[in-house]
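Next up is one chain by itself, shown in structure tokens, the form predicted on its own.
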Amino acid sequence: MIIGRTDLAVLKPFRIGAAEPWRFNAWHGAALVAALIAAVGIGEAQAAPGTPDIIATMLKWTPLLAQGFALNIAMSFLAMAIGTVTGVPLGLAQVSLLPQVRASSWFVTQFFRNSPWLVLLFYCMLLLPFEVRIGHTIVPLPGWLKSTIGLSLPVMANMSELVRGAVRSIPFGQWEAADSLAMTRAQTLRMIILPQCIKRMTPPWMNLYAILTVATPLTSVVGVSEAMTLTGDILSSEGRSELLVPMYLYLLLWFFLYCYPIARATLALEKRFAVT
């Protein structure tokens, strides 16, 4: 039996409505491209005579911008992996039979889930050491790695809630049926409950990853040389005010092109796993 509060909110079965205006679609991308074209046109009109074209300047700096964007993606992958690995057991602890375990895991989940991401980044950057000693080996902790750890903390908390909600959403009769077969709680979780939770958690897990990806530019505030930081460096190097809006729209387009397929795949999985 599951002991504990039963009035907590749970992960609802997915129901796909006829209209979902909050979803990204191709029109958002088209609007972004149109805004970029308009910004380039306005910038060209404002540029001084003899200055290089804005498009040519953007293409010149694209390889450097790609390096920064690759760091954004690497941080998102690593933070998502750390958050998932630590969030799953934390979520299972929230449905533990032991009150002390449930209370402590709930506190950790709510603390990091409701903490501002930027504040967590600052704490990790300031409190974590620049290097750690493992035996006779000194392992450096660069800024991007400490920032990744900071981003993984809210991911861990949100993943914990996903696991808790998915487990609570499974009908209680399945626990009773497993108990009637003399299955232990661990066997019930591993063989019956968690396999059903996977399809319920996958769409919101993918959506969480998309949110994490677009949050990685926050690391520019703490000095990580990712795409946002490099865009600012490019603008400082060029010293042309007319490049400001086109360059940031160009970077925004990169994030959209990366996250849009994830959003569409999430929607497809929600439809596939819909419970009516």
Given for the second form:
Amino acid sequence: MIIGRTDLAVLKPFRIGAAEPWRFNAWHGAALVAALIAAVGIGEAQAAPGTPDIIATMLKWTPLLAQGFALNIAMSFLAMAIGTVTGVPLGLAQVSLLPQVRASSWFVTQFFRNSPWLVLLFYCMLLLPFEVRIGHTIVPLPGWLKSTIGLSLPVMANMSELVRGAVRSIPFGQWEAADSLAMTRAQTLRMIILPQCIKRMTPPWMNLYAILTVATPLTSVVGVSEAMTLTGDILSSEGRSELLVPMYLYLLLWFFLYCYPIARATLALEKRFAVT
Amino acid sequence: MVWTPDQPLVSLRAVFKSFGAARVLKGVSMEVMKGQVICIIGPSGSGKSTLLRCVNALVPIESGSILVEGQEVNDPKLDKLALRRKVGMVFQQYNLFPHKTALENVMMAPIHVLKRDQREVERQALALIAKVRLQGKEGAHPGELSGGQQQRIAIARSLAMNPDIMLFDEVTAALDPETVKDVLVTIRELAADGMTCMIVTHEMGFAREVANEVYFTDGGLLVEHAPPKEFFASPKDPRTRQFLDQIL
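Let me have the form predicted together with its partner chain next, following on from the form predicted on its own.
Every component of the complex follows; first up is the chain already shown.
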């Protein structure tokens, strides 16, 4: 019997979670580079005589683009941090023994998990004040920070589901053993269940981070000066239509180069943690 | 009422328990004296494991009374943690904590539950691991141990709490035949040391040898009980006879 070459579902290796999550692979990179080269070639052919080289123009704007991209990365870090710190307690609330706590945390999780990210982003942009007063100091809330909070909401909800799923995936015998040793529920969670969850949660957590990173250009819609917005600015200041496709492909390549190593590392971790 | 050692350490009176529509225990009564070793045998699904889980309140009962050292287990105000400090339990699937080493598994509860001194606990844990003949395996994670070794660490883990009674739930059922013996030897030594034990088992030879009293359960009822010699030589109830005929 050859396992792995079968259509019978029962013979296939068991996986937690329904489908393989989408992630970048090397083919995406190769296709992207090929498309970029082709686009540059086509652009050069279309260009009016006497205009500067497309590659040279891209390089000229690279420092500015890098600045914008740094903001994308900063927002992704911050949103991930906020989302994780708030998502873990929310996920634990979903496995609470108290039905009210369980129900309300479930509702919050489902609400933010199933809302379109862009809608959450607009809500945060429009509902959060432009500054908050903490004690006697006034803390400004610039657009990028508000939209980072907006991005952290779906991250929180997804994190909550990760925690709930991981806790549920720990065999019941672990709870029974801890109970029989007179451990409290808090002790069991802290010393037995969560340490085992961390291993299981790390790959999907990294996957979530990659998804978040490629979602940060959404903030260009609400006017944050990140890489996507700056690319638009560059294109309008250059005013050359043949630059349009190469520039956006160039930006896409940046995101690929950042996310591809994360995707590889996630895959490697999944393989290492796979239950054999 | 203060419990004294001449009274039963564990006594069950008309214990009923259902899981949904399935009635698992239909009025079970039994008594276990201090130092006694009892074996519970019977077909699968006859409520043996549930019976054990009721004793340390892992499973709440519907009616009846379970006294452990005079303390009522079927009481909403029961301090479950205090009860479980006195009652050790070993499971069919070992249930060791896979992210901790053997030594850490044994030391965890005494340190965090009993708040005992770490060094003293370590000394006791090392002695217990030696007692179950696993010296040199202190630093091994459960995944690196065989089933029989894991089960012996699980026994050491329970013993580290200094329980007054040990519950064994089919502890050899998941083991390879050659490792069963090591685990049974450990339990036999424990019994010889005077530990009170309630053992659910399918090992008839072991039950005959180690038990002071053998109980037979079927369909949620205790059908009969007797000292092992009598029990195996001349079972009274036809259900017991039929069961023994099938497996012996």
